[in-house]
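So this first bit is one chain, no partners, the form predicted on its own, shown in structure tokens.
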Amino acid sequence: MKTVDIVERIEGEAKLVCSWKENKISDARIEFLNFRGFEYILQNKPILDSLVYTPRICGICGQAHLKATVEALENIYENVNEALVITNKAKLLREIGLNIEIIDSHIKWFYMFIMPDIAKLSNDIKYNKYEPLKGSLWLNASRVASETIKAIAIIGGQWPHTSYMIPGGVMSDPTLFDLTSMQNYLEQAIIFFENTLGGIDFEEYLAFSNMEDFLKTNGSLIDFKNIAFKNNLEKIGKAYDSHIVLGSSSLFESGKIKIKNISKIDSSKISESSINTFKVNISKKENEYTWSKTALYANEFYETGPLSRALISNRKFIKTIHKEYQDSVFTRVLARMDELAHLLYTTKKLISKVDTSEPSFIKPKYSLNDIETAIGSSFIEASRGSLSHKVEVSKGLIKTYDVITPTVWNLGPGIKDKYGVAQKAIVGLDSISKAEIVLRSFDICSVCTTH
């Protein structure tokens, strides 16, 4: 038997095609059928145009794509021995903008995408508050996320699709009043965490180290845990339990984990495969079923995202939960909400460090148009995981542009007899509703996947 489900309430569209044997999923394919082609669109465009194009790859993580682009362009300067000077103020404003985008995404993902599906597993009417478009918590979370994201508009001029980061710094010069306004927007999100998501004092939550601490929560997190445990979500959704983080920041460390050993990243071992991917202007072969490519490190599959970041950065609470429940749906979801708390705390501290007397931008001595040929690359942590950009420039024009998104790592197709990360997490389940929840636990983004 084969079932085909259209996965809704995501960025773009996706199909989950499952084969069944003895009432269990024996095979799963995640199909992304809408080609976008940003890498082709960028070819032969003026190099600085990439700062306008790439933030439009995704409506959720445009800041991440912008930061990845600007740092790839600055890497070009480094590779021709003309490294730019970036002030601490500019670095802070870039990281603050990216963090706020991730905070907004985490709130929306939990309340608007995965929690409505998890609540459906229970018949208890008290969980109607998570119903899309109607539930009180769904509506409240939407309001809080919309307020929080306004903090980006203060430094970026707009959201989404801002292009305020450029080689040499940022085109933003916030006043003390602006920075105070940003702090106030984040404070609203912290109050929401205390009153609604966690139901516990914010500082007390940040000191959590084990499950006993977690059981003190009294908000949506405990609703999630209660439904999750009644439906064995702490036992399902497990993939390879190998993790990779390519970017680093004030909160995140880069690295990879395979069989509990943390090691450094060698970027030369990152590769993309298109064995099962449609090709532009070429008739599809029998084995090709998606526009998504496959991302590999040393020819192995790795999961990327908030759980991977928590493990590699040694956040004690999530490491304790992971030791008990591994890379299950429960651990993956909890890691993302735990990251929300730490991002709120870290970002408020970063805003307080901005020195308004520093310059935001130092003009490069040379134009990228003056560089004959060069290559630049960057690694960023976006809301869903690691994002990499690589650009080759020739006489001021883009020769090639390659993007590997977090969703390609997590949702890309398997190769030969080895499943991709999300495929492996789904195969063996006995319910299509649980299969969709497992898929959502990675946060599906079709537009990023098929960029």
Contents of the next structure:
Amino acid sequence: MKTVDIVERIEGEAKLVCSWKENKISDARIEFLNFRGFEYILQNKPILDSLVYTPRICGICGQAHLKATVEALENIYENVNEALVITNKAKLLREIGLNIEIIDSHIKWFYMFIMPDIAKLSNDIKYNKYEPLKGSLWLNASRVASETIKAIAIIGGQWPHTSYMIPGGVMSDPTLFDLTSMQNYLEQAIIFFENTLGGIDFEEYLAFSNMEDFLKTNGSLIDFKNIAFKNNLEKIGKAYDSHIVLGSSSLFESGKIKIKNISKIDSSKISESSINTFKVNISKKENEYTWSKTALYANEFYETGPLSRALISNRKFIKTIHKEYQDSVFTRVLARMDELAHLLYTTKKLISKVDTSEPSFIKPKYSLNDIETAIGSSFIEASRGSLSHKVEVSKGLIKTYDVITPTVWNLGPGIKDKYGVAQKAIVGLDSISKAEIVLRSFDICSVCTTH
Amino acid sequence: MVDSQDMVKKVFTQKSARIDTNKGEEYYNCLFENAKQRISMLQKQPALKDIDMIDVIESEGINRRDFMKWVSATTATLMLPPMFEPLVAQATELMNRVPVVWIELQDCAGNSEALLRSSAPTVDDLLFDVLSLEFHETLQAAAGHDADRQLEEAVEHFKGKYLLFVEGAIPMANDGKYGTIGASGETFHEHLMRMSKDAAAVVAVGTCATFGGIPAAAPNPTGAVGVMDLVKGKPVVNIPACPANPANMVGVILHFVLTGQIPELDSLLRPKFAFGYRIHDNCERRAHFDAGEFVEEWGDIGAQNNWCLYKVGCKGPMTFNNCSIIRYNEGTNWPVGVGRGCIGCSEPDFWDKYAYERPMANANIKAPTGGVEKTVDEFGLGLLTATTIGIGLHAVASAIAGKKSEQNEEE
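Could the form predicted in complex with the partner chain be given as well, to go with the form predicted on its own?
Then the entire complex follows, led off by the chain already shown.
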């Protein structure tokens, strides 16, 4: 009988370590073993330097970190009763940029991470199209993602590591021609959705409300569903089914669900624990096994991400699916791809709302350097879920900077006798390949997690 | 004042920082012959992957003309005269003879992301179908022991032949415990040394792998350093920038396929074809700099009219890179294009030296190659405009433009 099973490189350097008892996983540890120390590096740096540093926490969701930083810095002005005026145009351009990053990430996640693993569960050669680096759909998806991301480059200069936001607005000033080009790039993602991912008319998809509707689709989503159901993926991967959304936008609402009711967030109840986390410059203790911290709300574990967003925003289709299959791998994956459709729809609308005659930037009345001491914080919905930044400044310098990324909520270590969200979803499974898929269903990002 | 101006001038015009875009007929003819021999040798070697570039291109519906356009652009990127275009086209088809192993250390995956967005003809195909990418831990299918085995096999099988691409810095503090990999808990340092031992050359991609990057910013809690600080006794190529431009990554591989050697490097081990001149030399806003038209603050009349960003902190005059020509995301745009200004991300220590809201005009910033401590205003605008480094490239570009129209006529 196996006692321990290790899957290293589950994503980058992340490792999954499972213990076994009577052919079932009795304990699971998700180890994140790469650390850079952003929170230490940010200390004592000039305040605006954070705009260059934090996007580089992650090469996949840098846009989200940029927006979180800008909004945390703007929150400082609010907290000293000098709220800045941000034009609608600047707000739109920021949200559009973030949405496009999530769109890109969702496409890549489905075709480059989840589907290759799911396809391995079946021997049918018709699924060879999902094979990494070679399969026709893998290549096609990578091309579509590259095209879509150009829409950010138009307003952000480049992607990854975009920097075009600054307290007071954005630096870029797109012309109508630029905005049309962005629409065209997004249109390619919509066509991809219609021809390949969903195999169904876009508008028709958006009107879905139940499984029967979903069975009308005829693309990769159905491939996913067929393999998933054959392997009982609608029955595994269940965690606490408690959900949290901290940020809000045109598409997302903030809130939390425990058991059934949606309720408001009280940000003072968010806490971070580092009981099982390595410490800088201190030799490790027996129980410490990862660089990831643990994020809690009112001392409880909550899942964050597209499924949580769909439930809290009351999106009907996913709510029906969730009623039937709860927080399973199937629901989680479907919620993310459903969100892709809604993001495409919303983002196209947002671009059409940009009024090019408005200013992009309104200069703050005074510099952050002139503030004696203050604190600012922000909540953003990034690809993988809720991201929060908190900064304390003093006389032009950053005193402390704290980042809680979505993966910390979902994949952070458990504390005391309680499992973390993904741990809970894995313990009890009977195969390591299923455990791997459950873990992937949360969309791991190891670099973000440890930062 | 005069002394320091002379020093600055020396810094910007010294041999190691200058690129010679016309090395003379004899040089190019000799290189051409060598490349021809190298290519015919590679053609005789069995392909690591049985995929024909031209088939790939045709099956993807890309016409020959689009492919040749890409070849022209790439030849120009490598600073080779148009006579090399047929060889570059052939080398592209032979990229499946050169194995590439890509490892990630203390990174953010940003360079891998950039690579996925490499420039066309659907270079996704070019790279993934034709280039023999033997190992890439994020992109490949295998995880766990399979991934480890795949890596070991690639390194063993292609001993002495593969190009090792490294993304991310190496944490040296606390015995390297800030980054470990695999079941054995090997440190990033050990991993790098083991993987580079049998590589033909090591290519450090991104500012983390080259100079330590943001992980090495003060107080550098993990003791991060770059590849060149550790790997000795074999060629190391640095492709800094955050993220590195994929065009330059492809350029280095193509150069290797074409000549069997790494490209000519500057004193910081950067390929001269990409880092031989400054952002400023080829910037689209350069005319406004020369005319003294500056953005004074974001959103002002200057910003609305795309004037020069030097006074709001653009580090273009201090930064050696080709982004002003190649741009990012398949040429879609670049930071200066949206009015942000260059942050100098391909220069050593950019994270501590050049960071954001420190317009050069009122900060003490050292020149990139060190040694000169003068505020930039004292550099003098006249001096900055005096350099002519970029002109050679324009000559190459226009030569290609001519070549292209010839082709069009033939068709």
